[in-house]
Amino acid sequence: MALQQLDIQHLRNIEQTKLAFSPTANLIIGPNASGKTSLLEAISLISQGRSFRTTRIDQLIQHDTTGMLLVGHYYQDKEKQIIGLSRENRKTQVKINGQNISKTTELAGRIPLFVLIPESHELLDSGPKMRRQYLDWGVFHVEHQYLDIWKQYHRILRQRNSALRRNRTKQEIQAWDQPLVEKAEVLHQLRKTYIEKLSPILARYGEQLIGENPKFDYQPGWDLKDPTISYTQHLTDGFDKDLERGFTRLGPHRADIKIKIKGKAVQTVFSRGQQKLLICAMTLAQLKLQPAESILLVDDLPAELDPKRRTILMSALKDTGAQVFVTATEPDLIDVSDWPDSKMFHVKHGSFQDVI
C-alpha cells in the first residue's frame, strides 16, 4: 500500500502542510529540529495509530493549539483509501473511507510499516522486550490469527499471575495451566515457523550489507535442551518458585532472539556502524517477507555510515520494493538518482518545499 498524499495540521512544529509522495523513494532534507522526523511521525501515526517516539499522542499536538488532524490518501491494488485521524480533548477519532473505526490496530493490520531510527540499536543493546516486539510485529503481518492468540495468551497469563499473587490454592492456580499451554504452543510454533522463513532472507541481506551471515538463536521462554520436557512439565516443576515470586516465570512472554555472527554475540564483534547495518538487514528481511506492499521510514540514514555503505544500503532499500521515506541533513548524502519517480522535499521550521 502506497501513501500518495498526506495532509497535516498542528503536529509538533508542522502547522499545516499537504504533501504528495512518490511511490518509490522520498528524500526529506533539512537541518536538525526542522521537522523531518515529525513528518515521519505523522506517517507512522496515520499508518498504525501510534508514534515511534512517544506513547503519549497529546505530545504530538502543536504548542498552543487544541488538537491535530491527519488525512492520508493511500492506494492499494489500484483502489484509493482515505484514512483520517484527529486528536482533540484527549480523544482520538479514526475514519477509513468515512467510516469510524474503534481500534487503531485495524490500521496496523492494513498497512505494514517499518521504522529505522537512531534508537533502533536498542534492539541489540536492550533486554529481550524489544526483540520480542520485533518478532511479534513480523509474525502479526504474516499470520492473521497471531494477534488474537497473543491477546488470549496474555489474558490467561494475567489470570494465572493474579491467582499467584493472591496466594490461591494450588488447584485454583493450576486450573489456568492447560489453557495457557494451549495458546503458548501455538504462539511458539508460529514464531518458530516465521523465523525459519525469515532466516534465509536475513542471510541474503546480511551478505549484501555487512558481508556476514547473521543467525537467530530463538529462545521460546522455557528450556528446550531436553525436548522430552514439555512446557506443561516446566510449569508443574516450577510451581513453587512461581508462587514464591508471584508471577509465571516461563512462557512465550519471556521469549528472546539472540543474534550471532559465527557463534558470537554481535555486540562483541561488530562496530556501531556494522550493528546499524545488521539492524537494517533484520528490518529489510521482515519487510521482504510481508504479503502486502510496505512503507519504510528511515530517519537519519547517513549517521555512522560511510558513502560506500550508504550506497549499498540504498540499493538494498530499493530491492525491497517498499515505499521509502529517508531523512538526511544534506541532499548529497543520499543518492536516489536511479530510483524511478523519486521525490525530494526541503524542510525548515516545519515548512516543506517540494523540490523534485
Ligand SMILES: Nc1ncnc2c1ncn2[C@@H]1O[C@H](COP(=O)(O)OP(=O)(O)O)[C@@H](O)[C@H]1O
The other form holds:
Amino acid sequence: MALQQLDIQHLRNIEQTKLAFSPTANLIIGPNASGKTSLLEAISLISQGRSFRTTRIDQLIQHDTTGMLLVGHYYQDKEKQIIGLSRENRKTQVKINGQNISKTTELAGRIPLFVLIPESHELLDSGPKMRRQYLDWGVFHVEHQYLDIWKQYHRILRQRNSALRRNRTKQEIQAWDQPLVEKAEVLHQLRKTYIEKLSPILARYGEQLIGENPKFDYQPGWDLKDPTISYTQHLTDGFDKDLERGFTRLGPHRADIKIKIKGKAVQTVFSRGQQKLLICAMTLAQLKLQPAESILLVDDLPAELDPKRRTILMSALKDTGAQVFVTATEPDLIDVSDWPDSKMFHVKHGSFQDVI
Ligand SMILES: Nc1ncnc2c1ncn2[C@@H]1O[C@H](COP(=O)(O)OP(=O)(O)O)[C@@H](O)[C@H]1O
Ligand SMILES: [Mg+2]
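Switch from the form predicted alone to the form predicted in complex with this ligand and give that structure.
Everything in the complex follows now, all chains and molecules, and the chain you saw is the first one.
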C-alpha cells in the first residue's frame, strides 16, 4: 500500500504538517537536524506502530507539548485505508478507517515497510539477532500463518526453559519437546523456503550493485552437518547440557543467516562500502519478493556512496516497485530523473515545502 497523505502534529521538531506523497519516489532534502529522520519515523510509526529509532514512543512527542497525532491515508488499487494514531498522557489510540483497534502491534504487518538506515550495517556486524529479525520480517509478510506459529513456538520454548530452570523432572521437561519440535519444523520449513526464493533475487541485486554473487547460508538453529540427525534427536541428545545451562540451547530461536562470497564469510572479503551495498541488495531482494506494494525508508544512505553507486542503487530501487522515501542533505545526491511522478520536499526546522 502506498502512503498518499500524512498529517503530523507535534512529532519531534515537526509542529504541524500535511504532506501529499508520490507513489513512486519521495526525496526529503534538508540540512542536519532539520527533521528528515523525524519524518521517516512518523511514517514508520503510523505504518507499523513503532519507530526504527526508539522503542519509547513518548520520545517522539514534541518537547513542551502533551501529545502527538498522526493520520495516514494509504491506497492500493481502489482500496483506501485511513490510519490514525494519537498519543496523549501515555495512552496510544489507533484507528483504522474509523474503527478503534486495541494495540499498536496490530499495525505491524498491515503495511510491508522496510528501512535502510545508517545503523543497518549492524546486520552483518552484530550477532545473529538482527539477521533473524531480517529473516522473520521477510517471511512474516509473505506467509500469513508465520506470526502465529512464531508466537506459539516462543511460548512453548519459554515453558520448556522455565521447567529447565526450576529443575523439574526429565519427564516434565521433555513433555515440551514434541510440541516444540512441531512448531520448530514449520518455522524451519517456512524460513528455508523463503531463503530459497530470496536467493536468486539476492544474486541478481548483488550482481547489479556489487558485481558479486552473495549467497545465503541459512542455519536453522541446530547442526545440519549430519542431516540424518533430526531436531528432536538434537533435543534428546542435548538434554543434560540444557539442564546444566538452564535453557534450550538449540532451535529456531538460535537460527542465523550468514552471507558468503565464493564460500567465504562476507566480512572477510568485502570492504565496508561493499558491505553497505550488500545490505541494500538484501533489503531490495525482500522488497521484490513482497506480494503487496511495500514502502521503503532510506535514511542518509546516499551520502556514503559514490555517485555511480548511487545511480545504480536508485535504479535498483525503482525496479522493486516499492514506494520509497529517501533523505539527503543535498538534492543533487540523488538522481530521480527517470522516476515518473517523483516528488521533492525541502525541510527546515521541521517545516516542509513541496518543490515542483
Ligand atoms: N521530542 C522532540 N521534540 C522536539 N525536538 C526534537 C525532539 N526529538 C528530537 N528533536 C530535534 O528534532 C530535530 C530534527 O531531528 P532529525 O529528524 O533527526 O534531523 P535530521 O534527520 O534532518 O538530521 C533535531 O534538532 C532534534 O534535536
Ligand atoms: Mg537524520
